[in-house]
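There is one chain below, alone, in structure tokens, taken in the form predicted on its own.
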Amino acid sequence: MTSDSPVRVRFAPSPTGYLHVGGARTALFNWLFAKRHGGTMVLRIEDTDAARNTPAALAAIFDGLRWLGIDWQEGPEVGGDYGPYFQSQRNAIYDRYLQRLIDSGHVYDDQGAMRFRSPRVPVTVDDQVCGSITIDRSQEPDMTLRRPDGSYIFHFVNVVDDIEMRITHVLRGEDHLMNTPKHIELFQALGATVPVYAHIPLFLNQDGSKMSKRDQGASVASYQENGFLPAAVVNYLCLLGWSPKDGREKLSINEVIALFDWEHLNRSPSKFDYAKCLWLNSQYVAELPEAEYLEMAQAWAREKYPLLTDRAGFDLTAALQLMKPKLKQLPEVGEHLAMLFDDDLPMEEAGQIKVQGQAEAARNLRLLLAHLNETPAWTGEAIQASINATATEAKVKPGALMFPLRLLLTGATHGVDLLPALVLLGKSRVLARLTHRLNQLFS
């Protein structure tokens, strides 16, 4: 890169619809480029389809973008010197380049559309990605720039842009790949510099198949509605089509920055893994700093347990920094509260038919919930040396109690760590649920 010609690139959607992540990593390997380089993000808005238009769509480019922490230096909401950046409010741009290829013979009327006259030649893309690939488009029909009703294509108008906007690499999804040699000899034909091109790998479902907009995953905005925390979603994203290529897979955005470069780019298409971007995100809830973590997981506690969360003698900062190691995403604090504070919350079934089918299993949670009773004092080490104590009597492992006494505790098979829990509700309400749970099981 030289100093005199700064990395320019560009994010350009369509607002027809939610933000896709296919989308957002597009703009975020943009955004990473740019930062790696010191160069500027372009955020431009094909909006030329009015039909399908919409301000909610273009409120969600706008809003996920910047949730996921994606700023642009030039586009709408900041400005800048080569706007419009609405493709709609270009039309006079766009009809100064078209006389442009008409006076020079490049264009021709046909029937009422203007058809740009292909060289016929084979066009070879050196993209970095994809390496050099050369397509002979001698038998192709020459391309149509504007219809017969005014309106232009996206391939004339595309190029146009990118040659007023000053913009010096396109990174986009491989899917475009084919369009490239018609953008090349629209470039040439107009006696501006090719920009470099780097088409990267789609990403797909587990199963091999297009990521379509009902999949799990796919919209933007349902990470932000479902508690993930943008980090997180920028990290997991940073993985499809990129890698450190040194086994990490948790890296902060500075870190990615450091890195970001064409030989990190993979050449393959990633699998898109819903369950490792939970993962992923779990790791970031783990590390949030303990105010914050507070603050955001009280809001959530509110909104889905409202009532819960109000009642005496309820402890939510104990309670959500115990469940804080176990949380996926930030929503899961509802379904932990329920089975820490909720008495009538039903035991799970499969659970229930499991401790069921255990020999001894009544006999061994009566002993223990004598033990329980017997202890002095309700410390997590007194409540261990009573499961030991019962264990000896039984002659089983301590271990084998854990399971049936988890599932009376908290009607759940699963969740926060068993002796805190303990400690947290209390004796008296330990007592009493399990006194009521074993007679549900074994009545």
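Please read these numbers as outputs of a predicted model, since none were measured by experiment. Each form is matched to the other, and the largest set of C-alpha atoms that superpose within 1.5 Å is called the rigid core. Residue numbers count along the first chain shown, from 1. What changes on going to the form predicted in complex with the RNA:
Once both forms are fitted on their core, a CA shift of 2 Å or more is seen for Asp246 between these two forms. Once both forms are overlaid on the rigid core, the distance between the two CA positions of Ala34 between these two forms is under 2 angstroms. Relative to the superposed core, Gly69 shifts its CA atom by less than 2 Å between these two forms.
Could you output the structure for the form predicted in complex with the RNA, given that the previous block was the form predicted on its own?
There are no partners or other molecules in what follows, just the one chain.
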């Protein structure tokens, strides 16, 4: 087909809402294909519907793509030889192409609108993902190219721009599959080479419904806001609808580029699995280099737990390092900090019930408190020794003391490694907190 010409692909969003993960995935696959083949990625803004366009939506597209690391070699803010890259600025070009169609007799006037006279012969779409599809066009109404007010319709400008911008491969959502015969008719009427098409299946929610703005994980911005790492989101998006032959799941972007092909694109729609995306994110968080992690975690700590600045002498760095292996998402540092920092955090109810139900719990905890009070040096080893001594005296396993201790200390049933947390908090605070919550629990 066009195997000898350089690959040129495009992502052509409309700035009418937010950047949907589905759109981002489409952009990503185009970008991957371009990278894989040393081609060019074009960003084209399809803003022909003046009434629906917003500057905020445009910004969301730029921000979202950049955050994910998807760049473009031609388009807004970077320029290129085939601009302008906003359709709203390309009317002269469209006028010229329309005139060509008028001259060749493909267009007629219908109450001021310009309509394309369909050849009404079957059109075959040779799709790289969906296969060869032949559509009967004989009953289809003629498409409108230009409204009476002079503004142009999507199908026409989309095709004109793909011709003008020398697009060789069109990779887009399956919602465009049935538009493709119309587009092919236009390419042919204009005497242009039809690009290679690949239509990728859409994303659905877990329940099979269409993903819309309110749904969890639907907008790219929501990942930014929730502290996801872009590399993790990109990795997850790559795996939805595509997979490498060897079944690996955690792949760097460069590994994906090296392997990406559309023979391995999936044909069926996939349901978005937020839990798996989260899991992948936790893998990336765990691998974050220390300095990078601390910088990000500190920012999230300030954002999610502003009270933090109130206490002097609190070793924030040590605390953040302690919680790193527990995090699925960076903003969770807020909850962990609350457990460490807040003396009056209400205890989890389930934990309270469990501890209150344990035989001798109050006695054992008072014993532990006494031992901790006598701990000479406040080190992990010494604290451990105190716990062991308590266990021996109370005739229980040391491990049995840990859950109640955790609850009294942090108010939670799970969290960071306990001994380092005790050390971090300091003896007097630990004792005060244990005493206080012990009284709350058994009064």
